[in-house]
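Okay, so here's just one chain, in structure tokens, the form predicted on its own.
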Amino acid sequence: MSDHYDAIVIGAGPAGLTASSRLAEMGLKVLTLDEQIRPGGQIYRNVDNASPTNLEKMGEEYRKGLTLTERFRKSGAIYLNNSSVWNVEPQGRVCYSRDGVSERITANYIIIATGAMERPVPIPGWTLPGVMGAGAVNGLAKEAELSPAGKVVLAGSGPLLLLEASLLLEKGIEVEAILETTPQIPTPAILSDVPKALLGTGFLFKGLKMLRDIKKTGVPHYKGIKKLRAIGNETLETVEAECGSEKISFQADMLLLHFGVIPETHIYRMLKCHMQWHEKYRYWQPVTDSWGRTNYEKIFASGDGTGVGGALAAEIKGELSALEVAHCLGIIPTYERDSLAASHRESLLKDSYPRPLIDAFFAFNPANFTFDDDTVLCRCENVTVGDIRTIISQGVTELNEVKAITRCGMGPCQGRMCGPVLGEIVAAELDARVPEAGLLTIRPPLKQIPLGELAAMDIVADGVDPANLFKNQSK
């Protein structure tokens, strides 16, 4: 296989499928990096290979990742799945690992659709077993047709958890309560998006009539629940909060939590990308122009990566990068770009009318939670939100010296599942911003790879620096 290639896309989302699509139909060399089985990413997961049963089940917003998995299975771009990209350099190289071998391969332009994930937000006994995120469940379902078993309780916020708490009642599966931390009366802020969300009433007529399908079934649907908790000695037992001054308990098997959905960062953190804090969504997301190129000219953002907008948004971006990166290797005129962009952006645009109204009246708060001392923050190293506490009392300022002291996002996941609140806990006890808290600095290899793995690699002159390639390893 060739070392080199005109384009490499990380990520076979929504955003991934259409830019290496695109580009590949224009008869580029491209080659498309999955960390999974097959294309289709989260929101598309396993769709080339469903049961009709399961297609049906999963509606017709689901459906429609067939189209895109087609029209990449037919453009010509080559595919790796199970590849774990764990480098990339600014000057076009990628470095990353398949079937338990690592290699380095080059291109003249790099898009990154590596797209959304759950926010991550510790709450009493979320460390025990039977509590999950929805949209793990979600992907356990498409992958292989799983589903809960036993009473199951669902809490957080956003559209994503209430589409989940439906698919769940269809199935027939007994769930005992929905619990929101959205505010039971919207505050009059979300007002002023109102107008431009009624340019696109579609997506907010699907919601209403999720509700009304919600309702139907009788299952407790609590909002504006505060102090969520879940107890239990050796797995999940019951789920505990509050709704106004009402104390409410519900027996379960599982405890399936979404707060909503953030960029996934990291990768653009390693670049040294310029990163912005978004204060209405509060999530960080990297520095782009309207095709999606960041502060380097070979690297380009595309997808939820660069600000959740789901799936249709996603599938557009990558259109754009695409067509961007066609036009910058000479393939295409910049007004045959523009002309073929026009269209794109209008469905762009089109698709973002109701998003800030969505967004605001779900939006995060974390003043919904109290973040109890002996909640564990860092699943991997132990953490608890105490010792972020206690060493911030002691005089530290700033993320990385609370992650070097106390090790916290130090473990395998890097800082993906404690990183969001911990930037949330150290500003609110320094009474500062997130962005005055820091960020947390990421390091190479992004993905656990065994240090055989690196030892069996060519590492050129001009290649990866190796000294950096231990950083990691030495704390």
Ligand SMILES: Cc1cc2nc3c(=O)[nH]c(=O)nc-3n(C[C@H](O)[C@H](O)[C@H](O)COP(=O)(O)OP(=O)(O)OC[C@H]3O[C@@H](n4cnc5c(N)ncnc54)[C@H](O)[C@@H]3O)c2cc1C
The other form holds:
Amino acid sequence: MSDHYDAIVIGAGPAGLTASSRLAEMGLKVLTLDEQIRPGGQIYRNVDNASPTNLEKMGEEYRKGLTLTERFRKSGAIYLNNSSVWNVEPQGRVCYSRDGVSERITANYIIIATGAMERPVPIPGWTLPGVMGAGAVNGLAKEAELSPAGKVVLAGSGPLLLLEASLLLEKGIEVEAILETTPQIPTPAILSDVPKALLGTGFLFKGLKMLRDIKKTGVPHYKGIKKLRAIGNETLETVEAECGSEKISFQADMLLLHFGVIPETHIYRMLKCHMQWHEKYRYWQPVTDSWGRTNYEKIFASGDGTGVGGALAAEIKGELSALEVAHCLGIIPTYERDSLAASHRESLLKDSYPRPLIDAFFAFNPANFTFDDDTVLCRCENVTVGDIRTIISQGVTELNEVKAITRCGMGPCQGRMCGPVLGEIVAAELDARVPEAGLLTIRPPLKQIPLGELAAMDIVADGVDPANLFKNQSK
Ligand SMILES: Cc1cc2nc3c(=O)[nH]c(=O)nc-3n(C[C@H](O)[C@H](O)[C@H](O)COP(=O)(O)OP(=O)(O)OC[C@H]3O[C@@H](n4cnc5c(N)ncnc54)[C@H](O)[C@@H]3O)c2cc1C
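Having seen the form predicted on its own, please provide the structure of the form predicted in complex with the ligand.
Okay, now the whole complex, with that chain kicking things off.
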């Protein structure tokens, strides 16, 4: 295997698959790294290995992934599954771990297409066995045809929560209730997004049909719920919430939480890419140009990691990044890049029409949550919300100082689970906007790797020296 490529693509979801395929089809030497066993990313997880029954059950949207994986397999891109990227350097160097061995490789260009993650939101009892992300259950269904057993409650907000509810109901799973934090009556602010949404109604009709199908089942479906709690001794027993003045409670063996999707930004932050805060969507995303180029010439960002737009948008963003990389490498001239990009840009625009309305409808509102003092915020280091509030009351004002003092965000997940809400809590306590509170610093290794794996690597000139990786890690 070579140690230098024209392009390295990180992630084999819709964005990474189209970017890799396009570049490889143009005769470039492309390496695609992904930590999953098979290509497909979150939405098309395991699609080219799914049984006919699962292909049928997961629906038409899921089957679309087969076109992408087939194209990718034929494209000539070299694919390394099970490969976790743990460092990327701006000059085009990538470190990844596979089968217990870490390798360092280089490329002229790197396209990061690491997608999105469910927005983690701590509620009382969210660490109890039986409470998990709805996306994780969705992943297990695709990967291993597993379904939850016993009584299930789904809670949170967003189209994927409703999608998961309808998939479980179709399978005959005992769904006790669907509890949405989405307001009962949408705020008038969403009206301004309606005209644009009417230009692309396909997605909206699909959503309405899904809601009708859920209603037909008669499963209790609440909106505008607050004070959601998971209660149990050893494992989850009950889910409680308030809906207006009504206190509601359901026995449950599983609580599936989903509060929407946010870009997975760890690699960008580790690289010190310029980041911007999106006030409406309440998430961070890397700053890019219209091709996905970050503030580093060689580093491109593509797909949901650059702002959540769904699978089709991710595919198109992958194509656009690939066209610009091919242009930079001298494979296609400017006019060809632009003419090939034109139809993709038009499709991206059309696909984006219903998004603002959907995003406004399911907008995350931190005010809907009390974030009780005794709720565990950082699951890795067992830091509570109260611990954070204490530190702030003592005069600490910056997220990384909070991290250094409390260890919140310093555990194995590197702040993936606590970081987003930590920013909200610190900002609220300071009566400031989230960007004023800062953003957690990320340092390599991004993923957990044994020290032995680092020690076995060669030391290279002007690269990250494994011996230096743990220096200055106090923040
Ligand atoms: C849990 C979850 C479930 C979802 N399910 C659905 C669904 O059923 N239907 C739907 O319409 N939308 C779903 N979405 C939204 C969906 O993710 C996007 O619309 C779409 O998949 C985005 O494509 P992408 O290529 O940008 O990223 P993704 O599809 O997320 O692909 C990113 C890939 O990058 C890989 N990766 C990430 N970090 C690293 C690393 N450090 N090293 C190596 N590889 C890495 C991941 O393994 C993944 O394969 C889901 C989102 C989440 C978070």
